[in-house]
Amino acid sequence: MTLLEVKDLKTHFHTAKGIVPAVDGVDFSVCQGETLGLVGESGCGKSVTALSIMGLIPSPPGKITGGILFDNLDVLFLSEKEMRRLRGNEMAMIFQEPMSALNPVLTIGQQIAEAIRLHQDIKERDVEERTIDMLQLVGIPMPERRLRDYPHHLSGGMQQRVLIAMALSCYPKLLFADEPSTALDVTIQAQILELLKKLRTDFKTAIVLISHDLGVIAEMANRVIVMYAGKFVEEASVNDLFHNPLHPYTEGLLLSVPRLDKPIKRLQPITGTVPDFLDLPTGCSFHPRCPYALDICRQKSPILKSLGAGRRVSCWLR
């Protein structure tokens, strides 16, 4: 069953220097119990896509257009009050930077309990019990004592686990995980990924996993979407994407990281950088960095076309 359907989503920021098309006409869907991986370099629009769906883009300067259907609700037409009821309960997000996401003047127990009280119809004595259960679930030792700690008492990895506990506290239908394991060591990272898998299995939670770590994507995702300069350039099942990338950018991402399933060889970085959104190249945005660029790539932007079997690619070579 389709839980989230996004059509022609555009998120543009109006600045003194011009309009920044951070997300420029993306279409995708997420099914119940599915994990969708969203990959690309920093600055490609991955986090803005998630924040747009969550209703967390300030207006102004941001302006969102298109369609966002979540569980048959048109999110863009909900009032702020209705959106607050939805956000944190039906859909939740694990933010990338825990220090900026956690309130420094409230204890972690208060912050998790607040989300539970706001959205769940449970007795007060059960709120603390749920809070302790959540902290225990994400691997925080001595959760009863940690309830009274402030964010600055915790390491970066512990703060990240608190954010994950907050996001999971209401058992959301849809979870956006923005680099959820970045600040964690490999042992805790494995535990968090197993936790997300368990949530998906036990509660049929759909997960949109935003990550630079292609190993995490290979481990967790059912489908993968590759994003570049505010647009989707390729979509495929995780197996198809890793074994047969169709877009030169996807190929470049895979060549720039070590692979256990390939012979050891020198890594090949992608030349250049992500373009300035205020001065995007004509034609395909990737053509200045693409080793296969044709004349048409410099003149005309390709469309995202379907190749069947759940594969889509935006490239003149295909």
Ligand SMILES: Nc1ncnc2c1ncn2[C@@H]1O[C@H](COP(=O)(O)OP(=O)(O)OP(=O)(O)O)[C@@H](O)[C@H]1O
Second form
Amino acid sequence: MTLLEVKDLKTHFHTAKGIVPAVDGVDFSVCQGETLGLVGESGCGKSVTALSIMGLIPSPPGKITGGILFDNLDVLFLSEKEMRRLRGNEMAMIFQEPMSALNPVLTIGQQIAEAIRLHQDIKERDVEERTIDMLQLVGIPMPERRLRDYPHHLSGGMQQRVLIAMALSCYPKLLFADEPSTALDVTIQAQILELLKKLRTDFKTAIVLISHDLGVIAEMANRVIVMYAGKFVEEASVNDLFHNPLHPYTEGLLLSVPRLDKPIKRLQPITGTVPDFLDLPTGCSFHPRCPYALDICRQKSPILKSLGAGRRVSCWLR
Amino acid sequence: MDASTLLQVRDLKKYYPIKQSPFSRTKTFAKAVDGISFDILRGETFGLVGESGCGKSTAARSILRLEKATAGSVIFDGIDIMKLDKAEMRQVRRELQVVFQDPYSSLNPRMAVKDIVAEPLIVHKEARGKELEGKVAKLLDVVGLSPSSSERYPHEFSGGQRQRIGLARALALQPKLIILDEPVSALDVSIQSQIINLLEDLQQQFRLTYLFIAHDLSVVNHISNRVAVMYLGKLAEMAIGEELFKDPQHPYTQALLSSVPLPDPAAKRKKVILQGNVPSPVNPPWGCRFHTRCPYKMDICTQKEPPLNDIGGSHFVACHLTGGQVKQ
Ligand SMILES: Nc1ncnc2c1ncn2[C@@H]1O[C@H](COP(=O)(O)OP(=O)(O)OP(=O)(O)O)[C@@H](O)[C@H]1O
Ligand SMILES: [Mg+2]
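Given the form predicted alone above, produce the structure of the same protein in the form predicted in complex with this ligand.
Full complex below, order starting with the chain above.
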């Protein structure tokens, strides 16, 4: 069942230097309980996509157009109050830097309790017990003692667990996880990914997992969308994407990472750098870095074509 | 010391005193680096991996004498650099360069790129006038920066290009060893691979030796000849790269490797998920420092610290399980 449907979403920032088309006409949907991976390099618009759906883009400078249908609600037409309720109850988000999302002057017990009071219909005397349950659920040892700790007392991995506990306190149907493990060490990352897997099985939460780490995406996602300069360039099931990439950018990303499972002598980098949103190339935004670029790629922007079986690609070669 | 050895580190320690109440009688220390020893051979890339806070960067800064080591010796190209005075150290530093993770904070924002690269040449009176200009232009070319970049300032460049500027500057005095501390960690994957390839090319061209410090095991595996794994101020294991990644012996190395998500959805692996966090270096666990998280903990592990044993084939392991036994 489709939980979220996004149509021709555009999020443009009107800045002093010009218009930044951070998200420029993307269509996609998320089904109940699935994990959708969103990959792409820094600045390509991954976070802005998620923040737009969550109603967290400041306006001005942001201007959002298109359609967002969540659980049959037209999100862009909701009042700020309705939006806040939706954000607390149905969708939630966790971020890369857990510390910046936590309030440094409140204990973690206070912060989780606050989230529970807001989102659950529960008697005040039961709040503490539920708070402890949530901490237990996300694998924080000795939760009774941790309640009175301040965020800075906790390690990065523990802070991220607290944020996950807060995000889950409303049992959301959709969780945006924006680089949830990027700032963490690999052994701690493994713990957090394991926790997310357990939670999606137990609560059937759909996850939009944003990451630039192809390993994390391969391990967690069912379906993947690759983003470049504000647009989607490829969408595929996780197996198709990794074993048979169709867009040259996807192929380039896969060839440029060193890998433990298949060591190679020499990496094959994608040449050049990511374009500036204020000075995008003509035609396909990827053409200056594309080894296969044709004349048409320099002139006309390709559309995201559907190839059947959930596969879409935007490339003149396909 | 063997002529093939460029850098010899022996029992290096760096303790930081911890602020305490003025009434407390004993001093306590954070033992950031607690006795590490290794050799780096001429022309090789020696990788040092470990999680944040394990002491990798502190070890690098102590070797460079950017910090005063608490104990130990560092012999660089036959010279015991811990014993040098400031002026002598300045001479050695020409041959011992460093490039950090965030090139932005290590490049002077008010200097044009050409002046940043020229500075070491001027300070060491290597060149002036036309000759200096020529050298700078050559260095920029070597790291893949266009001539037009020389008049621009660091903030006008992307992270990858700033890393190229840092490399051009490090190369100016024809160093023998470059310490690279997380040189590609802040970069996007496509740019990261460009810089890794550049590092490999420069090593060939100028016969450089690298100490490559990083937390990303895939990157370290790719670029290094030999690798040491650090945990809480000590070396847990050290071996030739291929061997270490194919046949890790220390339970920590095994867990670390199994935790790396592979970019292959068909990969079937059993992950060793470590419980808990890295303990504090202020009061590291007794015995083996890893015992609080080790899935194979034995009684001896809580009592006796395992030495870094030679198990043959240039493979060293600090673990009671492999204690001194040569591998079959
Ligand atoms: N408030 C804003 N005003 C102007 N531009 C903005 C604003 N917020 C984001 N942008 C721009 O939108 C673009 C996309 O940013 P976004 O944060 O979505 O990238 P990302 O893919 O999440 O990158 P990363 O991997 O670094 O997190 C960037 O160029 C960014 O500078
Ligand atoms: Mg982002």
